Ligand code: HSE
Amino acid sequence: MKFKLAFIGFGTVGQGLAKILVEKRELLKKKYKFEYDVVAVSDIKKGSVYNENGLNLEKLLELTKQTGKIESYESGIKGLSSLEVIEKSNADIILEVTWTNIETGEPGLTHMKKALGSGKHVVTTNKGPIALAYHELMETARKNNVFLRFEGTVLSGTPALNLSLEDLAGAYVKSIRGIVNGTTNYILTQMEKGATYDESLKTAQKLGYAEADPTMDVEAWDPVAKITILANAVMEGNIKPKDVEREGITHISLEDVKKAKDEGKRIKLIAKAWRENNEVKAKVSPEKVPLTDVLAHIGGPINALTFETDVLGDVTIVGPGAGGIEAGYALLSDMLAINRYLSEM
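What would the structure be for this chain alone in the form predicted alone?
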């Protein structure tokens, strides 16, 4: 079948996916029997355009690059809000790639509820709604016989969720432990090389690893959202971000890093989920990790997750945890999964 796609959000991640779709259109059709038309794009800053017969994705990317706007596109209905696009378009997959808000989940949470409730599949990289309302959203998807896929909410394009939910199917995951924030891992790696926290943060910002306001990363809110998603989706927990014990890295000094090194260890910001008295619990905090642990050797902006299982022991996946193309790939992998499942039905 040919899917009709609607982008809700067309920032770095949305454009990352768009570039992949343009580049791989023939490969996707030939190898995976995945065909698509992009029928709508709606972005709060760039504008909105909808054409039920499809839009030229290359032209939209070029317009975005040249003007930062898409409403000068030559045809289609302009000015629809994101909710109007979800409700009125003929899209069957909604790509929800708006900004992350882990306090309320909005506007993504409303977008997802509206899309799933109206019988449209949702593919997202937006951590907020999944961390805050995973069970509710999955139930809405089940009731409406549609898919909700969110691979890109944890390690961007590195397949952490697909690995744990599909490739490790039949294995019992006892615990999850890992480095799920590239910004803080880069900062701690630089500090081990002798740079101060402030120097390391400035370098991270210069390289694009850290935002101008790095609070989400350095105060550990980003990894809290990610471990919440893993705890609920993989370990069948029922926790919210507020339930996760949280400690960031802003208090870590060069002296702390040197002391850990003298002990044959490295300080890493570790996110973990485990079972305790039939409940799933989670925590994010800096830990002194011994050099015998694979996580001690994950440096720079790279992420890693170790799944402790009953049949395979520890299984670790390592890869990039951020980036427009990487997150765009996560969206593509989820759409290919939907295509595969529907083809088998």
Contents of the next structure:
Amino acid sequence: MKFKLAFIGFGTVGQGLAKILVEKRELLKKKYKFEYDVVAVSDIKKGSVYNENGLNLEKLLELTKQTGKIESYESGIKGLSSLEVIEKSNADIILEVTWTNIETGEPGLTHMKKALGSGKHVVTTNKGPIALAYHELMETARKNNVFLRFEGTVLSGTPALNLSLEDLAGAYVKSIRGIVNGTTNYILTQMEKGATYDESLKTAQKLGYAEADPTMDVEAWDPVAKITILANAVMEGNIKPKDVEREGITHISLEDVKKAKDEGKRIKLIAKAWRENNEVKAKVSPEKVPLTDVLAHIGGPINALTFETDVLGDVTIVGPGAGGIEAGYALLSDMLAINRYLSEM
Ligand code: HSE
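Any chance you could show the form predicted in complex with ligand HSE after that form predicted alone?
The complete assembly is shown below, putting the previous chain first.
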């Protein structure tokens, strides 16, 4: 199938996907019968370009690299707002990759509601709207007969959601436990090697792991959003980020890390969701994990999640949890899933 794509947001993740799309265009066509035209890119800082017949993605990437802006692109309609692109463009898939806000979900939440309401598929890595309004957004998608896919909201491109929602379909997930934030896992790993907290955070920011506001990572708001998404989407929970017990890593000292090591343990920021009296509960907090636990061996920006199921026991997935290309890939895998489903209809 051929899809018309609109990027709402063109930061690290949007550009990550764009690079993959350019590089894999032939493979995607040949192997998966997936073809695309990017008809719009709209970014609050870089500007907005729309051409119903398609834009040259390589040129847009080059312009972004050279000037940080895209409005000098040679053709098309300039200056449309994100909402105008969503409502008026001929795109069939809206790639919502604006920044994450887990208090209000905005502007992503409005973008998604408008897109789904106007019959467009939404593919996103934006955690805020999904953590705050998963059930409502899925209902809107269902009513409008379109897809809402959000693989990249948890473990970036490592297919934790596809694994649990599709490959483990029919299995009852009793609990979920894991490491779902790359930045804090990187910091804790570096601290074990003797680096200070501040140095490690700076490097995590430089490497593109951290959120625009790193408080989201180190105060555990980001993993709270992710475990909320997992609890609601995989365990049929109905919780909000504010219901999740939360403790970050800012108070962890080099001494704490060393003490844990001397005890044969590692400090890890653990996210978990479990069932209690017919309700799903969740918590994120640092834990001293014994070396006999697989999670103790997940280092750097790598993440891992264990799904405790009725039919298979524990199923664990390990992979990158952060990064532009990694999150960009999640968007591609979601689009390929839409392509598969629609081709089978
Ligand atoms: N800041 C996030 C992390 C990015 O470090 O895991 C991926 O969601």
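In this text, rigid core is short for the largest set of C-alphas that superpose within 1.5 Å between two forms. Only residues modelled in both forms are compared. Small disclaimer: the values here were computed from a predicted structure and weren't measured. Residue numbers count along the first chain shown, from 1.
- Comparing the forms between these two forms, the C-alpha position of Glu211 differs by 2 angstroms or more, with the core used for superposition.
- After superposition on the rigid core, the Cα atom of Asp256 is displaced by 2 Å or more between these two forms.
- In this overlay on the rigid core, Met235 has a C-alpha that sits less than 2 Å away from its partner position between these two forms.
- The two forms line up on their rigid core, and Leu201 then has its Cα shifted by 3.2 Å between these two forms.
- Mapped along the sequence, displacements between these two forms of 2 angstroms or more at every C-alpha, sustained over at least 3 residues after core alignment, occur at 190-214, 253-264.
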